[in-house]
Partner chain sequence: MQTLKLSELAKTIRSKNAGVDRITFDIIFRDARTYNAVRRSGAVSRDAVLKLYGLPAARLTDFVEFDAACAIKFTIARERPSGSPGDPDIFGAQQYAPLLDVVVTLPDNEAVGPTG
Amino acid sequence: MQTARIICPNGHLGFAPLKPESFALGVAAGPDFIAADSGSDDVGPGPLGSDTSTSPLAWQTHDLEVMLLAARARGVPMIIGSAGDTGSNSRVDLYVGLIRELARKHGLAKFRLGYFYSEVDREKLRAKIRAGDAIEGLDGREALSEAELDATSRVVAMAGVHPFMALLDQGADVIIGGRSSDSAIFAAAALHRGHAEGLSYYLGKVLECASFCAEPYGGKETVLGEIVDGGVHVTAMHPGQRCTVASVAGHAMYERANPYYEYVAGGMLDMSQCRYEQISDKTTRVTGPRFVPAERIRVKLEGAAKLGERYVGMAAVRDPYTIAHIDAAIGWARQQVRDRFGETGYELHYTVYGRDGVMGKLEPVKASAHELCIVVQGVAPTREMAEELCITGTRQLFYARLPDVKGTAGSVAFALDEVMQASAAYRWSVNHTVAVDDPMELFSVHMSEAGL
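Would you be able to provide this chain's structure on its own in the form predicted on its own?
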């Protein structure tokens, strides 16, 4: 059986640049694959709905360039999943184009460039709904309706290992993937080398966020994972970091509703029987993960619907009396907006930082700070309405008439005189799973060449 030594330099390629020093140490360790995830729904629905990236192009290009040059110098595959933050078709095309440009820039010899798309035609989903094949909701959502599908701007399916393995089987030297399960990007490489499913998926789980599985904390540092004698070994490359039993086990629980289970297209990684052992100062060994195949493959879908154009205003409060009555001040401003725009057809949001701006109703500490920052968001069908809505909702805080206030001067200060245009507002409209008979049904795979 071939080895499966994989280095991951960045848990979200392009979100912040990888650190070249630890990456160089990882390359020197002799990996069989260089891989990274480049996407996340943590960035919210906006990038998917607007079909843009939240990561700067320069940072994405930097990471792709560093990884590509190292992979071609070593002659090992480079694998990227969830291209450009969202894994939409345009983001895959962006990365494929960047790889071609970088190959020309550095005069790289020809290599096989594979890629796959993850966007799903809404009519295909509509046909499934009409055929009675329910597209089941996650996290308490109802099954996807045609009305909600119509409101959705764009849908991507989350690939499992299957399109990555198909391209590796075709001899791809570089793979650019559409939206993908984080662990599948790495598990596919290990499965391609003939390793067991449980170990392969655990290897993917521990590598997906790079140095998040190491301590002390350090973002964007490279880690090395490999399967050795029936176990997964994970090693921190940064000289000051270690992969410890605590850090590796802790990461296994990261972003889990249940700390033991990781679901992917085709089954579930069961980590409940994992055993962790510190085998060297920088390396932890993990044994015991199991993969439980699903009776029927279900693929996760993500989709975003546009709410409207958006403007943002900011106001600061230092007056103790206004702070004590901040809800009344906000209520005054809301009423002025209702008087101008009516009750419906827009959204107006107030976030009070210094009281419960981060956790909202879940905030256990009920006391307010001695000063507050209020962020106002106005969302409306047109840019002009959103701007006026936000101006009204922000400025009227200044004019709020509160009980016992005798003077006419306002007790709110504005960070800026104007309100600021922001990106359009979107919501997650699709967070569902769809059943498929073929795990490749929603993904189209392509092979091409790059280089000179």
Contents of the next structure:
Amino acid sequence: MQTARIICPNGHLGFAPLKPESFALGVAAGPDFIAADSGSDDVGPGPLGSDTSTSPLAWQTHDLEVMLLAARARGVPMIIGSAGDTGSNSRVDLYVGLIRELARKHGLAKFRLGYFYSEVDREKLRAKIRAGDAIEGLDGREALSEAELDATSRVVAMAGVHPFMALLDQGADVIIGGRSSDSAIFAAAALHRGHAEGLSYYLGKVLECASFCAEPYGGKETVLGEIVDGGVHVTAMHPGQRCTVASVAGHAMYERANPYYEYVAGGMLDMSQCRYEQISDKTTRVTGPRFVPAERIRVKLEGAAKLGERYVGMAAVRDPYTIAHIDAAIGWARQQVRDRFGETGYELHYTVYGRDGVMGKLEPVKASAHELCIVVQGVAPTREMAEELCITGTRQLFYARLPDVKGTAGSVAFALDEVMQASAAYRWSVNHTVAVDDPMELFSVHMSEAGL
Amino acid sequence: MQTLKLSELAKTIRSKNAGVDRITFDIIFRDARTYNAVRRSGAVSRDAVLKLYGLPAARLTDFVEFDAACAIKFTIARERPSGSPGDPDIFGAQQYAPLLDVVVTLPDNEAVGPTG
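Now that we've seen the form predicted on its own, could you pull up the form predicted in complex with the partner chain?
First the chain shown before, then all remaining chains and molecules of the complex.
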């Protein structure tokens, strides 16, 4: 069987730049693939809804350039999943364009550039709903309704290994993927080399966040994973980091509700019988992962719905009497907004830092600090309305009428007597799965050439 | 009898999104002895977590004792999806703080040295 040595330099390419020193050590270790995930739903629904990246273009370009040059110099495939944070079509096109530009800039010899799209036409989902094939909710959500579908600006499907493997089969040297499961990016490479499913998916699982599976803590450092004699070996490349039993097992539970089971399009990775063994200073060996194929494939969908334009204001309070009655002061400002704009058709949010700003209702500490900062968010259908809404909701804190306040010249302090335009407000409207008969049904693959 | 704060016993205490509708909490111990002692103390149980965060039982979606990583892990349903306007913690990364001060009482035969 062919080896499948994979290095991963970044757990979310573009979000912060990779560290070149450990990447160079990884490249020197002789990988068969250089791969990274570039997406996350952690960044909130805004980027998907507005079809933008939250990562700066300069950092996206930096990491693609470093990885491309290393992959072409070694003649091994480079694989990227969930291009540009969201994996929408425009983000795939952006990365494909960057790869072409970088190839020209460095005079790289001609290579095969494959890519696939993950956006899903809402009408396709509507047809499934009408055919009685429910778009089932995840994490306690109801099945997707047509009304929610109509409210949704953009939907992406989470690819499994299938489009990556199709492009590897076609001889792709570089793959730019739309939205995909993190682990599938790496699992596809190992499966393409003929390795068993359980080990391949586990290899993907452990590599997806790069050095988050190593210790001491330090992100964006390269790790090397490979399948050796029926086990996954994972090795930290940074001279000061190690992959230990604790760090590797600990990573299995990172960002997921259950540390034993990982669901991807096509089945479930069962890590409940995994055994971890330190086999050298920097390397841990894992055996026992199993892959359980799904009876019918369900693909995860993500979608964002626009709520409106948004402005943000800030106000601060030092008077202990006002602090003790801050809800009344906010109530006054809310009432002024209601008097002007009515009861509905907008959102007005107050976050009170110094009391429960970070945790809201989950905050167990009931004592307020000696000063508060209040962040006000106004969301409305138009920019003009959002601005006036937010100004009203912020400035009226200054005029709050509290019965026994001594300071009658102004109830709050302003660092800025203005409100600021923020990104439009979105919400995650789709966190669901859809059944498919063909795992490629929602993904279209394309092959092209780049270089000279 | 030994009384320590959870922050003195655990190596890592963290919270993070688990998808867009959930926040998951990890309490990771340096060794199996400490992990088992805390587990047996009952200081970090389903009920203790519900009480600490003031949550109804339905909001606690998972509670797992993960021996391979010497970790106690639990997951809660968010009040609204991450990144909705008014959500103060898009990544869910700062919701663990109340766990730091949870008081753990260990019997003498399970007393451990603080790990700092």
